[in-house]
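As C-alpha cells, one chain now follows by itself in the form predicted on its own.
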Amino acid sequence: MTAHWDEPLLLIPGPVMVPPETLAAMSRQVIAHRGDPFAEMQDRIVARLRRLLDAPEEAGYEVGVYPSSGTGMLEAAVAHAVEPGDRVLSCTGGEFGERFAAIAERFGAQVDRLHVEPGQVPDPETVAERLSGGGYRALLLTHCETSTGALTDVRAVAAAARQASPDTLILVDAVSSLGGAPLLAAAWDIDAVASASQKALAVPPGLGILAGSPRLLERAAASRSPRVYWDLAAYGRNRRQRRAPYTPAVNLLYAMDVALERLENEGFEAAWARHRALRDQFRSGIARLGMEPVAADACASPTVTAVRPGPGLEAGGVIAALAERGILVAGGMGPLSGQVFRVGHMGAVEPRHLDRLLAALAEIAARG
C-alpha cells in the first residue's frame, strides 16, 4: 500500500496517521444500529478481531468493541476481574503500567507492584516467584509500554504465571501493540486483552477492544464489581441477537471494518514483520546519529521507540525542531519527561516516512 498524506507527518505514538481509504469510509451516511446492515458489520468486525487476537468463540472467548479509549478498556478488564480486597500483582515499568495498577486500586484491590526500570521488562521467573505465594486474583501486564518502547514477552510471562498460580487471571494491556506484534489470547492462555483503535490498527481514536476468556467471564458473573456499559457478556448477548447494547460509534466502525479487512488481506504475519522492519530501520538510523533508544534490542517494541537524543541535544529542542519541519513526535512521560522523544512507527507508517524523520534528525544533530 502506498498512500500520500498532507503535512504534517504525524509520528506521535498516540493517534497515528490514518490511510485515506479509512478516512473515506467514515464519510458514509450513518446507518441504523438496530438493522441488519449494522448487525452484519458488527459480526464481521468481531470475527476479524477474534482471528487477530486468537479469541475463538468455540473456545468460549467473548470480544467486544466499545465507544471508548484504551484506558476505558483497561478499566473494563479490571471491572470483570477484581473486586474490593482482592490481591493484584501489577508489573510496572512506565506510565501505562502504573495506570493499570492505579485502576485496580480504584476498584479496591490490594495492588503489589513488581517494578522494573524504564526500558526494561518483567522477568518470567521473577513474576512466577511473586505469584507462587498464592492469593493473587489477577496479574496485570503491559505488552508494549508506550512511554518507554519496551515490549514484554507476554507469552513467556503468562506461561510462568500460569504454572506458578493457575487460578490467577492474566490481564494484558495491548493498546499500542495489537496489530503490530503477535498477541494470542487462547494460545497463550490470557484472560483479558484490552486495546484501542488508534495505534497499529490505524483507525481514528474512539474505539476500544476487549477480549475475555471463559475464566474471566465466570469470575465476572460472580463478582460484586459493578458493570453496565463495560459488561462483556451483555455485549455478546446483544450481538448474537443482532443488535448493539447501546448506541455505537457507527462511522468509526466503518473505519474499523475497512482497516481490519486491509490487515487481513496483508496477513497478520506480514503485518508483524512490517512493523519489525520499521522498528529496525528507525533504530539503525538513530544509532548512526549517536542517539540511544531507552529499550534494549532484546525487548524493543515494533510499534514505538523512546529515544535519548544524545550529547548536546535536549529532547524538547528536538521535538520543537521537528515540528518546525512538519514532523510531530511526542515527549517523555513520568520519569522520562524532558529526557526523551517518542516516535510511533506503526499502523500506516511507511519506510519513506522514517527516512524523512531520520534526515531531519541528522540535520538537527549536525546543527547541535
Ligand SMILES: Cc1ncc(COP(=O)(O)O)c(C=O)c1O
Second form
Amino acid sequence: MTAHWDEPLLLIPGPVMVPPETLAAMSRQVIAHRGDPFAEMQDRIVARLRRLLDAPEEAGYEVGVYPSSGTGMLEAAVAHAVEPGDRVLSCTGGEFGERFAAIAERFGAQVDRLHVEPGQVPDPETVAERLSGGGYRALLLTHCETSTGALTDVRAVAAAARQASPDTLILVDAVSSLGGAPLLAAAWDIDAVASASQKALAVPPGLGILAGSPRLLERAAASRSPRVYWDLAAYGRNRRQRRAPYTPAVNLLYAMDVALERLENEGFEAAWARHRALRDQFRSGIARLGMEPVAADACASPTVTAVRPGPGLEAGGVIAALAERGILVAGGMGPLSGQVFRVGHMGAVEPRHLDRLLAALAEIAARG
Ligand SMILES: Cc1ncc(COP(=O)(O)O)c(C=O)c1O
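Alt. form predicted together with the ligand, vs. the form predicted on its own above:
First the chain shown before, then all remaining chains and molecules of the complex.
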C-alpha cells in the first residue's frame, strides 16, 4: 500500500488517478443484475449521463454503459452507423482520429480522411466543403485528440456539417473529453458519442459509454451490419425492463455511480471551468520554462497537453527524470513519438499536483 492515493502521481492522459471514495465504493459486495437495487443504480447512472451529455430520453436518445474500453465504443458507434460500401469522412489529427477511421474501414466503409497537422483541428468550413460533395453516410470527429492535446470545436463543425449534408451521421470520440469539456449531443445535433470511464470521469478503466440519437438508431435498425453485444436498442429495452442485457461490471458501476454523483454535485459547468483552469495553469507554467505545447492556444484541450520540452532537453529524458521523482507522464505517439511528453490534467487532478509537476520540470530544465 502506498501512503497516499496520489503517490506516485499519475498524470498520464489516461487512465487517470481515482480518488479514494470512488475506489472504496468498488469494495462493496456484488449485487445481482436482475433486481431493484441494480435497476435503480443503472437508471441513476444513465440519467446522470443523459444530463451530462444532453441526451434526453424525450428527444429519443439512448445511452448505454458497457463493460468495455473506449475503443469498443468507437467500434459500437461505427457498427450502428456504417454498412459496407458507405462513404465516410474522417477528420484525423493524430493517432485516435486514425483509429476511428481504421475501424470504419474494417466495417467496409470507403473512408476519406481530412488530415490536419498535429496540434491543429479541422475547421468547420473545410469540413462542410468536403461533405457538400454529397453521399457521405458518416462524419467521424475526435473531440480531444489525446495524442496532441487538440480539442475540436465539435459544436461549430457539427453545425456546418449538418447544414452542408443534413443526413450525414455525426459520430464523436469523446473518450478523453467527457466530463472535462462540454459535449451536448441534442443541442449540437450529434448522432453518436463514444466515451469511457478512465479519463475525465476519474473512474477505473473498464466501462464504455455510448449515446445514440434517434437518427442513429433508425439507421441501425435498417442496417445490414450486425450488432449483438453493442446493440444500443437492446440495451435500452433491457434497461426499461429493469435489467441489463448481459452481465454488467457491477463494481465498476458502483464507482461510476459515485463519480457521477460527485460531478453533478460540483456542477457540470463548474467541472468544465475547473478543467480549463488546470489547462491554463499548466500551459502558463510550461511557457515560463520555455517549453512549447503541441496544440495551438485556440484549440488547447482542457484535459490533455502534449509538450515539446525545448532545446537541450529530450522527451524521453524528461519522462524518466519525472518518474525518478514519483511523477508519471506519458510519451508521444506515432509521429510525435520521442518528441513530446503528454500530461493528463483531468478528473481528480488538482492544482497542487500540477504545481508539483511544474516544480519538477523546472528542476529538470535547470539541470539541462
Ligand atoms: C481520444 C481517444 N480515443 C480512443 C481511445 C481508446 O480508448 P481505450 O484505450 O479505452 O480503448 C483513447 C485512449 O486513450 C483516446 O484518448
